[in-house]
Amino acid sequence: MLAYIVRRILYAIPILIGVNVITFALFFAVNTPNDVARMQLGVKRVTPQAIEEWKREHGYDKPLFYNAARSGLARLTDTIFFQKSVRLFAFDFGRSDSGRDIGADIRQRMWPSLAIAVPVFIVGLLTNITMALLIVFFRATYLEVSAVVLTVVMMSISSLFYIIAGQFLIGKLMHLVPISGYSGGLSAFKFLVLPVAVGVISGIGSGTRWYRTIFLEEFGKDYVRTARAKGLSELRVLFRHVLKNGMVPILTGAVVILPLLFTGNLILESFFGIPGLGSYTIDAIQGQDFAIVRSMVFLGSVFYIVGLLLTDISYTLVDPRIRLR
Amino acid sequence: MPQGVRRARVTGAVRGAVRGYGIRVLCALLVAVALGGCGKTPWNDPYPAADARANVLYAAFSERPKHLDPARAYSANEYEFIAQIYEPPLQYQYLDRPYRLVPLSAAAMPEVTYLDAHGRALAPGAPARRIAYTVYRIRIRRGIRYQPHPCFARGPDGRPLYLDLKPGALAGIRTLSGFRHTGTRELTAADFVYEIKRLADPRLHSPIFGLMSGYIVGLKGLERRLAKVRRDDPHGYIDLSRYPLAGARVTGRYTYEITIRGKYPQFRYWLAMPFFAPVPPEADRFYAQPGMARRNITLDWYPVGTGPYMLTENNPNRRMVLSRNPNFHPETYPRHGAPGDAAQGLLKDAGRRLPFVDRVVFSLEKESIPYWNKFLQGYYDMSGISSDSFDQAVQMGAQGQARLTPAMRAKGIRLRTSVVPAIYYMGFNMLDPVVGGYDARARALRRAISIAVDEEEYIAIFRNGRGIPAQGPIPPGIFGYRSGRAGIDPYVYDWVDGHARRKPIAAARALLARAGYPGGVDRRTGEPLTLYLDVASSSGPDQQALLDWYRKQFEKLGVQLVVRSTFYNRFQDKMRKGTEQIFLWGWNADYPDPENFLFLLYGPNGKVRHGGENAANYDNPEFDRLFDRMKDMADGPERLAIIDRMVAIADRDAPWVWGFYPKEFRLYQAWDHNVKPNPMANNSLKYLRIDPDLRARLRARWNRPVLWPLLAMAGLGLLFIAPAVITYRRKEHRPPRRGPD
C-alpha cells in the first residue's frame, strides 16, 4: 500500500502544476497586473508611478509565464507564474495582496469553516443514511412514494431559499437563535444550531436519494435472501448487511470531501456571518486578490487529491477483497 | 441460556438504556427551555448575557476594512474605524450647517502666512500670484496621551520594553493582545511631522502622496531618499526623524509647521483628515520588528491613536471592537448648533464629556436580510435602508416628502434624512467624435440627451426617491450651490410654478434635429444614430432593468443606445485610454469646497491626457481660467459670481448629464441620542448616546420565543410517523407468504 501512495503523491504533483497553470491563466485573462494594483491601492488619486512602484514592490513587474529579457532557466524562473506559485509547493502561501499573512488567516478561518462543516457533514450523512434505509424498508407502499416525492421536491430547491426560510422562521419569527452571527467557545452553539439545521435539511434530498438507489441495488442480492432466510428481522438486514455492504459507493461520495471540509461553504458562511474559510475565497475574488485566490485554489486541490487517496484507502477497510497495490 | 434469549435481553437493556437516554435528554431540554424561558436575555440575542444593558453601540459592517494605516486608508469604511481611533488637528464641528471646521488636536485653528519667492512674508489679502508659499503654523493641546500600547511599554529601569525584542520574543504571540504591558505617553508636534514623512514612504502607498508631492515643499525628494532606503530594506524600520523634511518642520514641542507650494486654501481641509493625524514614531519601529508581520501584527491592522476609541478587538472576518479610550483627553458636546437643533433636543448634553458610550461593537453582516432583520430585532441601533426594505420601512408623500411606516413608528424607530456631498452623473466623453466637441451640433445633441435623460424618473424607480435632480456640479451644501430659479439648468429645465419643470422631449427632439439627427437619423448618412453608454457591470438586481431604462430614454429622441457592460477593471482601463463614448461616474467630496467638485471639470485634470478625475475630459480654456481664480478665493460674493459663471459655461457645453445629488436615509432606534448625520465629520461615534436599559427592555418585548409552531411540527411529525410505525409492526408480523407450491 506504501508504493501505491507514493505513486499517488507523486501523480499530484503534475495535477498540481496544471491547477495552478489553469488558475493563473484564467486569473490573469480577466485581470492584468495594472488591474490587481489598482484594486489594492484605491480609486481615487492613485497615479501611473505608484501602481508601477506597487507592482514592482509585489513582483507583478515581470511577464506572466515568459521573460524574453532574461536568458537560460531565468526566462522561465524570472516570471510571475513561477515566482507566485513555487513557494506553494513548500505551503508557504507567503502574503496576499493587501498584505496580510495568508498562512496565517488560513490558520485562524479553518476552525469557525469546521465548526460548521463537520456537524453538517456527519448529521447529514447519518440522517441521509437512515432516510434512505427507512424508504427502502417501507418499500412498496405509500410511504416510499410519499418519501420520494418529498426529497424529489427538497433537492428541487435552492439552498439559499432554506437559508432564508431558516433564518425567517426560527431566527425571526419564532425568536429562537440569532439570525446570524458567530461567536467562539461554547457560546458557538447557539449561532451553529440553524446553520447546521439548515445544512442538514437541504442536503436531505439529494442524499437520500442517492443513498436509496444504492441500498435498493444491494436489496436485491443473494446475501440478503440468505440473512432473511436465517430469520432475521427485516430492520436487522437493512442496518447491519444492507447498510456494509453500500458502505463502499458511500465512502467513495463521502471520504472525498472530507478534506474539503475546511475549505468551508460559500454560501452558508455568507448568509449566516460565519467567519470562515468559504468567504475568505469569495471576498479574495471580489477583491481581486490573486495571491489568496491561488493559495486557495491550490489548498483545495491538494484536500481533493488527499480525499480521492483516502477514499482508496478506505476501501480497504470496508472490502477486504480490495487490495492497493 | 438459549441464544434467543440472550439478544432478546440484551435488545431490552439497550432500548431500555435508549429510552432512559431519550428521557435524560427531553428533561434537558425542558429545563433549558424554562431557564431560557425565565431569563431575561432574549434566546436570539446574538451578543453575550452580560452586555445586555451595558453601555455598548451595536452597528455592522459589510466589507472588511483594507487599511487602518492613517497614511493608507481613503475609504469610507475605513474611516469609520480609523475616524474614532486618529485625531488630525482639525474636525468638522459636529452639527453646524454649513460645515465648519473646527480644531481637534490643534489648539487653535492654524496660523497662515504666505510668502513671496524670496521668502519674504505678505500681506493675508496677496494676490495669489504673489505667493509663492504658504505656511500653516499648528500650535497642539497639550497633555493629550496616546491609548494604551506595548509600543510604549517601558520597564522599571525606563527602558522600552517591547522595542528590541530578540528572536523567539513572540513565541506564543498571535495578536496585540499577546503583549503584556502596556504603556503611553504624551502627544507631541514631532508626531504629526512624523506622519507627513509617512506619506513619502513608498512601503506604505500613500494614496494623495502624489497630489501632496505637488503642495508640501520636499516631500518628492523624501520619497527619492527613502526609496532607496527601502530598496535595501523593503520592510524595515526607517528613522524618519533623520530625514529632514524643509514642508514640515517640528519648531517647539507643541508647534509645528507645514509648508506648501503657492496658495491652496483647500489644504485646511486635509489636515481634518487621518493623514495627517499624529502617528508616533514607537508604533512603526514596534511593528517593523521582525516575525510580526508574518503575524500580522501590523499598524495597518493595529491602530495607535490619541481618540476617544481604540481598537480593542480587530477581526474584521466577525467583528470589529471599538473601546473607550481611558486616556482620552476632555472634550464636551458642542454647546451650539444650527437652528433647529435644540428643538430636536440635539443639545441636551451640551458641555457634557464626549464620548458618551464605553464601546461600539462592529459585526460583519454581508448580507442585507439579516442585517435588516437583526436591526428589527433590536440588535443593531442604526441601519440604512435597501432597496428590499424600503417599502416595509417608508411611504413616500404625495410632493416626496418621506415618512415611517406606521410599523416602524410603532416601534419608536426614528428616520434621518440628509444630502450626501456627493453626485452620480452621466459624462459625455469630449473627445469623442460624435458626443464630444464644442461646436454647435455637439452642445445641441447633448442637450437633447440632458433633456431625455429623465432623472426625476430615475431617482422615482430606482433610488425610491433618495435623490435630488442635479442642477449642476455642485451638491447642496457646498458654497457656490444654489437653489430655486437661480439654481436650475436653463438647458434642461423650465422654471413653471415655482418649480424646476424638465423641458418637455419635443424641445429635446427639436435640438436633436438641429443637431443632424432629426427623429434620431444621421441626416448625412440617412443612418439612424448609435450611440454607446459604458457601465461597470454590477450584480445588483436591478441592473437589467437599469439598463433598459436608460436605452428607453435614448430611444424617446429615436435614438439607439448599446450599452457596454464590463468588468469595473475594463471599464476604467477604457476611461483611461478614452474609448468610451457615454459614461455612468460619480463623486464623493473630499471636502466641502466647490473646488473639489468643479475640478471634475478642470481641462489640467482630464483623464485621458493628465490622468485626472475629470472624466468627460472637458477642457473650456474660459472656465480653467475661471477655476484658477475661483480656487484660491475664500469664499465671499467675488467667488460666487465666479463660480455663477463656471457653471454657466457648464450649463452651456453640457459635458455631463447632471445626474443627482444621493440623500441618504438612515433609521435609528428610540434609544439612540444626539443623532444627526454629518456626512463630512467621519468622527461623529463620540457625540452619540444611547438608552441600554430602554434598549433591554424593548428587545426583551420584540424578542419573546415563539414555541408553538415547535409544538405544531412535533404534532406533524407524528402524523407521519404513526404510519410508519402501524406498517412497521404490520411488516414485521405478517406470516410469511406461500409459493405457488
Second form
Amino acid sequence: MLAYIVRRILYAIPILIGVNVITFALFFAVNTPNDVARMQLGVKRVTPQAIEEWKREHGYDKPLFYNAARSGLARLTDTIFFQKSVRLFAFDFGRSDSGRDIGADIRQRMWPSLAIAVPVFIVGLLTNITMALLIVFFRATYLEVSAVVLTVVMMSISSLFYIIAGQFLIGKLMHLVPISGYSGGLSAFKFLVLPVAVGVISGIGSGTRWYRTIFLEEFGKDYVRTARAKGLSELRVLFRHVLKNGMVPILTGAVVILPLLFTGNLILESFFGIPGLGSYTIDAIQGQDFAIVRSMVFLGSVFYIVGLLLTDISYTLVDPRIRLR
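Switching conditions: you have the form predicted together with its partner chain, so give me the form predicted alone.
This part shows the chain on its own.
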C-alpha cells in the first residue's frame, strides 16, 4: 500500500507540471505581460516606463519559457514560467498581481466555501440515496415512471434557473432569508440556507438517477435472488443487501469529491455573494489576475489527484477482494 501511494504521488508531479504549462500557455496566449501590466495599473494612457516598472516589480520582465540571453540551465530557470511555478509545489502561492497575499486569501476564504459545500454534499448525498431507494422499491410501477421523468426534467434544467427562482421566491417574495451576502459566526446561517437548498435541489435530478441505476443493477444479481429465495422481505433485501453492496461505487464516487469541497462552488458563491474560493476564482478571471488563477488551478489539480488516490484506497476498504500493489 505504501509503495502504491508513493508511486501515485510521483506520478502526480508530471501531471501538475503539465497543468501548469497548459494554464500558463493559455493565459499568455490571450494576454502578454504588457497587457497584464496595463490592466493592473488601471489607466488608459499609462506610460511605457510605468509598464516596465510594474513588470520588473512583479517578475514579468523576463521571457515566458526560454531566456536566450542567458546560458546553461539559466535559460530555463530565469523565465517567468519557472519562477512563478516552482514555488507552487511548496504551496507558496506568493502575491497576486494586485499585491494581495494569495495564501492568506485562500485560508480566509476556504471557510465560507466549506460552509456551503459540506452541507450541500452531505444533505444532497442522503437525499439522493433516499429518493433512489424509494424509486427502486416501487420499481415497475407508475410511481417509478413518474419519478424517472421528474428526475430527467430536473437534471435538464440549468442550475441558474434554481438560483434565480430561489432568490425570487424565497428571498424577494417571502422575505425569509437574504438574497445575497455573508457574515461570520452564527449569523452566517441565514445567508447559507438558500444557497445550500438550491445546491441540494439542483443536484437531485442527476444524483437520484445515477443512484437508481446503481441499485437496479444490484437487484439483478444472484445474491438478491438467493436472499429472496430464503424468504427475506423486499425491505430487508433492499436495505441489508442492495444498499450495502451499492454503497461501494457510491462511496468511491463521494470520496473523489471530498477534496474538491475546498475549492468552492463557483456559480453559487458568485450569485449569492459568498466570499469563498469559488467567487475568488471568478473575480480573478474577470480581473485577469494570473497569479490567483494559476494558484487556484494548481490547488484544484492537487485536490483532484488526492481525491483519486483516496478513491483507490477506499476501494480496498469496502471491497477486500481488491488489493493495491
